[in-house]
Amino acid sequence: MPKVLRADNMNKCLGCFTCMLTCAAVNHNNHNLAKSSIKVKTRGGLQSKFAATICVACKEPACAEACPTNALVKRPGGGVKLIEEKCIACEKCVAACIVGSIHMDYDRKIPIVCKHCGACVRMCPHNCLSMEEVSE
């Protein structure tokens, strides 16, 4: 059964970062937050707790539709999975998410997509994050 990224529990946050320098590393093979697929970023504040943008793996997913070359194809339980060779850096899939989870690596030129692979959430040491089983 595919699994899909959650971000239930943000209010135990410390804002660490973990997440987002492992999904740098494991997808991107880089350590720049820029590259993260999750953003963490204060509520607002100085004494706010953290949000996470993150992709909502959309069943229908506008950021696929509004490809023009079919570089984002739908994932089995919600979201997209990223064609790179396809992709022509249109950053038309960056204005079409709903959430502003999608934006640009421009030193690849190529948009940073969540996988839903659960890396941050294996690394997260408060359990911020959660992989949610889908039907498909």
The other form holds:
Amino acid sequence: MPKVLRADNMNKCLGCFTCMLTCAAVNHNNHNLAKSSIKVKTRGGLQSKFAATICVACKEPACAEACPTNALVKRPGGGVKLIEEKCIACEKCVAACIVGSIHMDYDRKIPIVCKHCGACVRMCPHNCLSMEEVSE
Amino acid sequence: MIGKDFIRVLYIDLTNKKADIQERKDLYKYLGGAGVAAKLLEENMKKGVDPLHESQPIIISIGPLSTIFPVVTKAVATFISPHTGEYGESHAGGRLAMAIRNAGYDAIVITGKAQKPTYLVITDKNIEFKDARAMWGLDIEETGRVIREREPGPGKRSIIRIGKAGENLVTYSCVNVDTYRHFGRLGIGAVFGSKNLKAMMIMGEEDLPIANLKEYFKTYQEIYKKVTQTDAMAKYHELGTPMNIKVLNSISSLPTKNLLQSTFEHADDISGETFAEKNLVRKVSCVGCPIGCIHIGQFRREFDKGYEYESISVSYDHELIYALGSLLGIKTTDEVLQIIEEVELAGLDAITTGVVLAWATEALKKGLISREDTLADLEFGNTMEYVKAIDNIAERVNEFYYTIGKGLKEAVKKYGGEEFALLYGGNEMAGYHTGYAFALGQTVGARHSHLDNAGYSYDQSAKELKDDEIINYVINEEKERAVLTSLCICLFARKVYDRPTILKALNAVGINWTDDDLTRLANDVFFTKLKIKKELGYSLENYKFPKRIFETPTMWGKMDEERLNRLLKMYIERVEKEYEDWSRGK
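What's the form predicted together with the partner chain like, now that we've got the form predicted alone?
Whole complex next, starting from this chain.
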């Protein structure tokens, strides 16, 4: 069964950002956590709780519907896969994602899209993140 | 810079609102952090000029492993200390190192003075000098909120700022870093204030490609495992540093009531265990650290009759519970948190504030100062009066508060009472009355911090205190820590980052250093700081320890004044000789 990323335990988050450093490194070969697909931030100042903006793995992904070149295709279990060669960096997917999970990598001129690879989950020290098995 | 053989320095001139960037190959051999910041201070400081003169620099530096390896979280600031008049160095965690890294810099040098209150915005794309006139006078929390709301980039930025204490040039004002961390000691807040610099916001999306992902991530994971799956750092997450309160109390080493005592009858009531059970609501990390040592305590305060409560959250640590707790005779965790909150909002260094107030309490009782001076009934255990006094320090409301706003060194010149002024090397005492190694260590340490050489740790682990061993330990430990702090590794991770691990991490990002290189760095940084201190007129000749430290027992019993003086003499002789050799080798 396919798996998707969940961030159901963010009250436990320490704000160490290891998930972001890992995603940026493993998926985007970059030390800058601005390249991470998962985005942890506070709800407003450090005195507030942490929240994670992640791809929620839509079964009917609006980002793919908005893509004019079929660069985003549905992946089994929800969410999308990016076919880089087809992407023209029009940013329509960014606007279409209402949870704000997609942002642009302006250095490479592609959107940063979650692969649901689970690397962030493996490196989270406080069990905030998990992979959930879902139907296709 | 990652993958490059130079240090990328951003120079900011507040007077002319100009910036300059230099790629400094010559600084590369100092790696970063304390090493690079000390060198940049040496280059940019003005000898014989007031520490708060606009020409004096503020330097902030990160290291080549910052953020990209676990627990490499610190940024190091150097400046001329308005508190001691000599070398100033302070370390802070939070998000600052990440933000500087992502903005594409290794170090920042700030000189000059803004015409009007200003806050700086530094990103990978721009440097802006923004109007902070309306923020002048705001506390730490409000200043942070205003900038958060005005500027973009939640989650990826760092906001550092001063409070009223910094604006009013109190020589132990701090710079608050991302709410819960600080450049705490030696008065960098006043240096910000003297430049009309209220705050800085830093962030960036600089492209930082990884040269060898396989090697890097393999090493990253190895270190990550060591950090999270061994007990090397567990204590910092569980009870955190406040676990020390009970431990030190049980061995007569917890400075209490201005060190009239070294055990506290209420130690259990303000112990790490009690804080954890009664007040702890969450733990937070600096960016890149999976430990989460920042303990946030909460208490509720009744502000009116009729079940009217407000809730206050502040971070607590051993040093704060000591300085604003046991040293002032405060008996409950709620009250300690209340005093911490006041210190936080004003933007003061917690340790020095507590030690100054403890001295003032005793000076008032002895009649060296009067109630007209203090404007508060300072008495051990009297929380609300201390809260008032803290605000008075930050506001410098009268001549007395103006004077103690320069620390105990100045206070005793005017009012006397030096025999019970808890000073080591001109800086107020840290929370360990453990014995000779601590006393010597804080006195001789480059920044007069207990963390320079961890003498307290030697006192606590030695089977027998031997003079030669103490000298060796204090010197060797400070040199070894110069390596860690040049790499900006949090000192809590010192057991994880032994030399082989450091070399592995450096090699994984293409810095092919050897053990000999690290030894060379340790010596260079240690003696560069001493050179700076000498140039600023620092000397330990004729140094006098306060009487009080010999009157109250440590874990090794009462210290003998002659022996401590002898140790100091031995230290000076040995370091002077090494310094000459080092200078000749240059």
